[in-house]
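This document starts with one chain, in the form predicted alone, laid out as structure tokens.
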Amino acid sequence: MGSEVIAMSSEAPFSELLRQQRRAAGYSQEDLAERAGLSVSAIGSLEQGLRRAPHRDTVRFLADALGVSESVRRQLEEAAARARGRQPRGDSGLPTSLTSFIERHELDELKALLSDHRLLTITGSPGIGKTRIAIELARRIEDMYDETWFVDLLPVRDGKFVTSQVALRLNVPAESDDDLSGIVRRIQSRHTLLVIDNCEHVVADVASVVEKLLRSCSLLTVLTTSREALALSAELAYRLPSMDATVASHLFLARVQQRDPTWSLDMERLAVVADICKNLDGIPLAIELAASRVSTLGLEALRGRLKGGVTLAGSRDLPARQQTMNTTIAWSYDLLSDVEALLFRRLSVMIGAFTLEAAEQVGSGESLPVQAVADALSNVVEKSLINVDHIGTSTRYRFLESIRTFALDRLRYEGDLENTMLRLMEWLDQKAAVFDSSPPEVIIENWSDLDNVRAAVSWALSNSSYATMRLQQTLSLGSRALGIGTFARPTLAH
């Protein structure tokens, strides 16, 4: 049902533009929630003016559900945009980016998630470009809040001095050693949009305040990016994906043209961009590392390089965690545990993805009991340096190349390569013998498991006597049971 203003000031204020329109409709705030695909909450919140300055999209769908005239609705607009005008904001601070964001639809999703969640954390694997958009994400929607506070905790070493990060970063003023009760007086009465970045090495910390925060202040909503969830009952975790192939490319693109404006693509460079973001696992760090070579080593000698696993370095004025792939995933690395990040280097020698069943079998032995393996490989999932996938009933769980790179890197280093694909072997012989009575779906079902047998033959053919009778039984089995020997034989031979 439509509406018309009745007698009002050209100035009065959108809540009560918004009360009297609702009224006038016939409509409760339940009904005009509904309506307008906004919540019950938010709705009474702009009636009562704690949310002064509501978004442009907020305007329209309310306008929308109440059906009013267009004179009524430029009011509605005109009324908000005075309050977004007129309203006191602090500082937030938010990082100036100095290069273009590259759109991403996953920032729709976060944007209608936010709305509905008072604390949303995005969480994902190293490099995949949590901060950048969190920050793009509180750009876009910090006119709906009296204020917006960015705080980034890479400085901080030490849990204890989170509450007081906070408290610098809003200028909560020094008055006591309570620094909590002073952020609480700050923030109360005002809708507020907190953004915490890069929580996961104080992530139990930061979980402790955060809750407290949400607790004493009605009007606060917080953004944080980690790459562990803080695991709170009212968090909503966003795990956020590598890019796709077509948005992949036009990072790749963007980043070229910045060091070289005159460089374009043509159908035999953008397959071989293609193919090198695919390589890259589309992480957006990696994408822009390697882009940042196009000028001097060219597109081929980029793509050889990558693949041989040489390490790019990227510009001076990035973070230190993140001037190469290798120290971003070594950040991660080191706030494992001792027995994660054992079981991560063993998995490691697992091409493509795997199953609990084999993590238990490959990643136990010395110093880790396979009854250990379950809950060590949720924590590392967790901590975002392991994926998962479910399809169907099933679990599968696989590694993004450049982290199991680094993992297999690291497990070399550490001495323990030889073992662990023995044991890797030894797995293959214990499957090839159930596959070998096995109807054709069961053996279907495990196809992926190629990839670790030819992993398998071409580490045992130039190692030791010991590995290369177990990969005779391997392949003699295997062959059998999976059909594999016609995959082998290219690699035998080289």
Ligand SMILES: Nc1ncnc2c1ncn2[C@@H]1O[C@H](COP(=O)(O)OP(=O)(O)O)[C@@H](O)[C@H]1O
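Residue numbers count along the first chain shown, from 1. Each form is matched to the other, and the largest set of C-alpha atoms that superpose within 1.5 Å is called the rigid core. Because the structure is a prediction, the values reported are computed rather than measured. Compared with the form predicted in complex with the ligand:
Relative to the superposed rigid core, S242 undergoes a CA displacement smaller than 2 Å between these two forms. In this overlay on the rigid core, R74 has a C-alpha that sits 2 Å or more away from its partner position between these two forms.
Here S233 does not count as shifted, since its C-alpha moves by less than 2 Å between these two forms after the core is aligned.
In place of the form predicted alone, the structure of the form predicted in complex with the ligand is requested.
Only one chain is given; partner chains and other molecules are left out.
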């Protein structure tokens, strides 16, 4: 075989690529058919473009038989995927993060495992990096699938809505009464990677949905994150460990430099950083919280304070890592200014991602004027207690769940929960007016607000008759907006 022939235009059809590579390898159609275990007529119709969208396995057999390089293999796969009408890039809903990803060797392990298993669950304690590594893994292998989808179950408070949440995220038309069949029809004939984040609170329902999907869709691969495994026989549960010392220090350094690009590590600082990361049990979330304080506290003081903080608070019966996490969040919270802390607590009613506008409406009030919210919010973001996501072109803020739970506890403790919920509903009511004459697609674009609507609705139904009365308008938004999403009608019918 001569030197490798790459190329043609990157959009060349599969038929042309195949003919070119076969000739370059010096094979006749018969030779290739025999080596690939395919019929001669199959090769013929592929080269003539009569069969335009070969199955993934066919592509693999052909590439193996031709002995092509990785890049040519990719070209062939791409061409076949294009012909199969693959999902356009950016449609998967995979969140993009503003912060850098720090390489960990677990990623390669997970990648290998996912190629052998149709269901892989990443388990581990809060803040250990499950979501981040799942997203990164999905992004890196996205090319191997016709479609990749990301479904976050955090907003789903009741397990019976798991299926409808998945259907919603996969753009399964709402007309069908049976969401599961809708999903199956949608993905059955396509190589699909389905990422389901945050399964722990509805684990049994996820297990049942995933089991049915895997059974009906032979081309489906599922990647989930959960504090506990789904306990299905097809499942491989992978417990994500803490970051090892080197990776943890990298993360710490990256997060300090994000705020101060001139900051560097010498041997002395390195030792302190290593000590801090060890104190924080190598938990990425705790490391991020601590690193965000270096510029104001300095490294030595940070170490001193963390030692105090981590040994002082926390209840002894919690698993050690969770305790480290909680005490680090408390430590970070205690360092907020009064106004920042107030906003931080109030925003904890937001289960879904939220906009600045939402933060202004829900977070403002007594002791915090609307005009002060943007500044306070960016300070809290700066301290890593709230995250920023860019989904498509919009910017949204979001709590990590362990931090949100902490903030919500404090909000309740301060007696400010009911008031804040009412503000959330007021804001949702305003939104209802805005949406009054909007077509369903416009409403549905506001995914995250729908999550917040649902949170408010379920809180009000179970907590306060006054809130439920006040809810009438929110309910009308809810039934309109959530109705088209298929998942909320049963909740709203109470």
